[in-house]
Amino acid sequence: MADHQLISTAVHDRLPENYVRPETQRPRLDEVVPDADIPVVDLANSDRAAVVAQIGQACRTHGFFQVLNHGVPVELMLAMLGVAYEFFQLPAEEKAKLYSDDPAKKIRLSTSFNVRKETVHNWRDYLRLHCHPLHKYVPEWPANPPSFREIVSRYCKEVRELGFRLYGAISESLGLEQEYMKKVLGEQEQHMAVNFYPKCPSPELTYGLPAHTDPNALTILLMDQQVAGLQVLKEGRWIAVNPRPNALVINIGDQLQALSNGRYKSVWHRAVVNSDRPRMSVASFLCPCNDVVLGPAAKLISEESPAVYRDYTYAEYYSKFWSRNLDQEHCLELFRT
């Protein structure tokens, strides 16, 4: 029964056996750097060259940055998180209608990461939505809560616009023309994962999501302002990303690492859970068109810096990514020249 799979339908006093990580794979929460800052870029800065330089620097050093004054209305961000909580508070039998463990399904409620393949599960339930073009997918989205489709549609549009603006700055920061990324990635798909991490009785024994990189081009993350959980690997140490008020967190996906010929980093990141309160995050993914051919930008290849990756289609990349375990070696390694 689907509602037995979901961890958000019951209160748990102890961690079930199949969520306990082997000793060597635990998060070691006491070793995490608690107050490291990841770069913050104010997009309202009128000095465009400075914004472009800051974004380029962040992509090189961290692969992650937070943006302020990003144009997505704060009340819409709050409404998005609010309706996400409402959805996960629906009765179990209502949620069970949407449950599926088939990764190919465009719209599904599921748990962990890839339930069919993994031996140890992750402390996460999530709603996966395809978001572009909206008119094609919205009719299949949850009709409950009643405001869900309207709020999430508005949020998706805003985030897409922001993603395209960021592509412009990222392209320029590499010395490419402003439209380069948007053009080369084709008519982009857009997906969303609404992640719910319930309170966990033993956070030190499990993960919300173990270390992974994102297979797409760009990820825009709306985080719970009250509860931290995202951690990023920097120089061999895990650092906690503490949410800034009204900020969105941006990270480079594998495809931008390939397009930049390895200059920009798609870095390992993970989600940890905590024992005193649940946490919500909404990840929006901009993904290349499936049949578009990807590889390092020609302008970034020279005798001094030869191509690091071969050309491939996104469809080929994505099927490789999903056929492996989340925390195996970086999937881009399989596409080196």
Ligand code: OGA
Contents of the next structure:
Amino acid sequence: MADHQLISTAVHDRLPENYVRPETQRPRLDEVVPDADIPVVDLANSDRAAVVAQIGQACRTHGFFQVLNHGVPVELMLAMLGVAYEFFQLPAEEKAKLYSDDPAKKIRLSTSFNVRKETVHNWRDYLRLHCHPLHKYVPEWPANPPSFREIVSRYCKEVRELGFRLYGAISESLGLEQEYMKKVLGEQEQHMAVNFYPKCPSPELTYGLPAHTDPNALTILLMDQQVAGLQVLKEGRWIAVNPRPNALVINIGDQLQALSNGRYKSVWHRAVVNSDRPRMSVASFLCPCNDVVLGPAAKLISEESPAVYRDYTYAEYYSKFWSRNLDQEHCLELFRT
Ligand code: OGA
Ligand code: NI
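Would you generate the structure of this protein in the form predicted together with N-oxalylglycine (OGA), following the form predicted alone above?
Zooming out: every chain and molecule, the one shown earlier first.
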């Protein structure tokens, strides 16, 4: 396969033409709000009602929040980022074996977002893995670096547990029973995107990932602690999310926006690149199984608040998502009642 498409295997002195966005679509980095206060929730707070209220508030106002004392060991977070860097430093031949641009593949190393569909590419390489159940997928994961499978498996387990705890709090914050999300979303799939954004010669002309919303239910993002790049759209302005030491970043995906009948927002976000340092992020996506039927929770539908979205299966949603370009309208708009 065309491994030359990976940007992490070569040194670039100038940005290739097919990464340059037209003038009107550039990131306008000088207009970004530099020091955003996205909500921070301390999960060690013993006042559960307060935690639930903070999470509910964050889901309404930002769709994004950071969690502290989240239970995922800090050493494991660092080990995860470390092994991710090692992976992207493997020799080109080794990486070429894993390359694919077929979104249906469960294990693949790829580049940009959807190279088959897009006309302008993004300054990102990524390794995408299915992670649940682990015993099914781990044997297909990269065997190099040698510690990859062990570290990533441990990280996946911890993150899954955190995700389920958050489902409890998010359900409660909507006035639903604590088990609601976990029950309706079914036996959740778990996917991981290990995103590598190499140093970019012209960061003002391109993106790591252009504006998008996440199509899944809940995303848990582990960010490089030294290099920022994630930005979130709030009231028409892009705000930079500065990594807090030891925090994980949580965001509501499209499926929770639908289940909440639009009360919680799956917010537009993007990753920008820089010319000084490469950046890594590890996104863990919890997502419903393909045959799960999704739509607004019955308890959140009333005469005053009619269903905003119709019911649909996750399979239908996911195939719609991947058939589009990232920077089109919100995918959920296509599922309105
Ligand atoms: C994603 C994503 C942001 C980042 O992978 O969906 O939004 O900072 N990543 O890498
Ligand atoms: Ni995302």
